[in-house]
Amino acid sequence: MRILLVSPRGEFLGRSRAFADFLRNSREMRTILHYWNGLGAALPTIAALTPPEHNVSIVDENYQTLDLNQDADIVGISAMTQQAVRAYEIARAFRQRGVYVVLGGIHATVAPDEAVRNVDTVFMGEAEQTWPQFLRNFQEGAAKRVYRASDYGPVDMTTIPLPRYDLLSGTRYPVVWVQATRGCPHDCEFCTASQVYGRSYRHKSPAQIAAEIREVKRYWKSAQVGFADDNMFVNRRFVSTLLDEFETLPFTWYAQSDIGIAGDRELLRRLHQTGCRIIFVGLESVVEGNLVNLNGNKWKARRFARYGEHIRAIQESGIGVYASFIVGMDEDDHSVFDRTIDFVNQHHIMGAQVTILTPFPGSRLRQRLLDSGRITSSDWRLYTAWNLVVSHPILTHAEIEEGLLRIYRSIYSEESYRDRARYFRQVFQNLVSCG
């Protein structure tokens, strides 16, 4: 069979003209956005799960042009929420020509009733077991409308094949995302990842991950390696063995983690030694009250008072913190914008991603805001985390969007950039002098 896999074009940023003008004229922001794009692991993994007798191709609309008249027996689409509208447009175009269309990814998992109205088959959750079963059923003329990963049990990640990176090797990606682990124990109110991967922590084998990195570097010698895992360093024993493998690989990389790694100085030393240069950390807010009900066990709220100390420990090990903050949370008032600016600058944070509170489908946050009548739009194209789609008890729509822009203009100004540069210059001088 001819199988076409598609990643739909995304609307990854807000629609504010003022914000667009800022992005166009900010060298620092253009650089950051450049490195947050890239090749994800989902479609190359689906391609690897496809038996070799089938012909598979991948089109990433964010880097390539999709021919809606392309010949195919099956079109498989993977989409996040903000890609859903475009995914349905693609599905409609191919189905009108009699092509069988399937949809997976996070949006299909959390909104299957909507998805199934737009495609022939929907995949909910992990596809390592359901995709091969679907292909067998399809060839037998008995494909089901919905395949649920929960019907098959947890995926053993050590059995996942090497992703077919070769199918996109001609595309000049700035970063290639590798997935080493799945699951996060914290279950934040706004997060939908636990709906796909659950809270149990699972991982590939260290040798398996090293093989994927070698394959990435085979095709993209200058691309960065990013780990797409929601919380990569939960299992310290596994991480220690993984870093043993990384010692044999000359590459630099970045990952996502909770702030808890700051207390493990030996882990930080080894992360830097093996090429980790940036860690993305979800701090979420500079307002402590916003963190109290974020996790059931108040995990982040209990660490709030030591955020500055933890950031310093990570960055003085030679690893930059790229912090994530959300504005528009319930306890925010007019001071939150300046407080966020002051926090980022005071702690010399290497970079910050500041987004607007967004009630993604499948999250506990969405249900709470639906119950209180605060969701103002369910146009999925606006669900980029850069557009306001909820009403706030204190702040107006304009105040939140203007405040967000003020944060970015300040923390990525030339003055702030020079201050961070001086700080990290001193950090690396200290590391060199200490041997």
Second form
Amino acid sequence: MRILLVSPRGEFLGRSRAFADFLRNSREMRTILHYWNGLGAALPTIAALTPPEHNVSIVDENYQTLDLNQDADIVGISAMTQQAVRAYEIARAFRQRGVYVVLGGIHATVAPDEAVRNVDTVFMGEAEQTWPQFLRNFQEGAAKRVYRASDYGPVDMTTIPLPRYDLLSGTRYPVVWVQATRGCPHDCEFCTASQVYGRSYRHKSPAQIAAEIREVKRYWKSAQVGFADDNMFVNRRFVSTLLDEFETLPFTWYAQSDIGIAGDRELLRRLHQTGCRIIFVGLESVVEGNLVNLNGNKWKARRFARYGEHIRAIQESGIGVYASFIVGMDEDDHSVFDRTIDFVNQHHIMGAQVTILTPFPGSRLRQRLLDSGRITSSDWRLYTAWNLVVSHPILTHAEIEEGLLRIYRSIYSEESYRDRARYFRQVFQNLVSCG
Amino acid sequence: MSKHSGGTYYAGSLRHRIEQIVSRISRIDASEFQDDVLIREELGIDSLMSMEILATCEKELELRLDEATFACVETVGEFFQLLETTYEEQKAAG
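Please move on to the form predicted in complex with the partner chain, as the form predicted alone is already shown.
Zooming out: every chain and molecule, the one shown earlier first.
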């Protein structure tokens, strides 16, 4: 069979014209945006799970042109929420020609009732077990409308094959996202990760991850390696063995983690030594009240008072913190914008991603805001986390958009850049003198 | 000192020493350091890594550099040229 896998074109930023102008004129933001997307592991992994007798190709519409008249027996689409509308357009075009279309990924997992109206088969959750089963069923003429990962149990990640990166080797990606672990213990109100992967924390084997990195570097010598995992360093024994593997791998990398790693100086030292240069940390808000109801155990609220100290510990190890903040949360008032600017600048945070509170389908946040009638748009194209799609108790739409722009203008100004450069120069002078 | 463009270098030359520092910090093989390669977009050396490179050059080469050094260069060749020129000027000034 000819199987075409597609990542649909998607918007990843906001539609504010003023913000677009700012992005065009900010050198630092242009560099950040260069590394914004890249190649994820989903479709290369699906390709690797496909038996070799089938002919598989991948089109990443964010980097390539998709021919809607292409011949295929099955078109498989993977989409996040902001790609859903385009995913359905693609599905419609292929289905009109009689091609069988399936949809997986985050959006299909959290909005299966909508997805099933637009495609022939929907995959909910991890596809490592359901995709091969679907292919067998399809060939027998008995494909189901919905395949649920939960019917098969959690995937043993050590059995996941090496992703077929070779299928996209002709495309120049600035960053390739590798998946080493799945799961996050925090279950924040706005996040859908636990809906997709469940609460159990799992990982690939260190040797398996090292093999993936070698494969990535084989095809994209100059690409950065980012780990797409929601919280990579939860299992410290696994991380220690993984870093042993990384000692001999010539690459630098980025990862996402909670702020809890700041207390482990030896881990931070080893992370820097093995090439970790940036850690993305979800701090979420500079307003403590926003963190209290974020997750059941108030994990982030309990660490709020020590955020600054934790950031310092990570950055003094030579690893930059790229912090994420959300504005438009319920406890925000007009001061949130200046407070965010002050926090980022005061702590010399290497980079910050500030987004607008977005009720993604499948999240507890969406249900709460639906119940209180506060969702103003369910146009998925706006669900990039850079557009306002909810009403706020105090702040107007214009105030949030203008405030967000003010934050970016300040934290990515020439003055802030110079301040951070001086700070990190001092950090590295200290590290170099300590040998 | 002459400027080399992506060939082999005689060990101990300033450029060779700078290359070793950049290679150690970026974990990129020095053979990748062709003059026309874009330092950020193609090598992935960002502002954070550049500060580590500057601090290490200061320590190992006794070179005094401004934080803005990195901001004004685009290619590997421009970066090495700037460091070499700065080194020569500071050496001449004593």
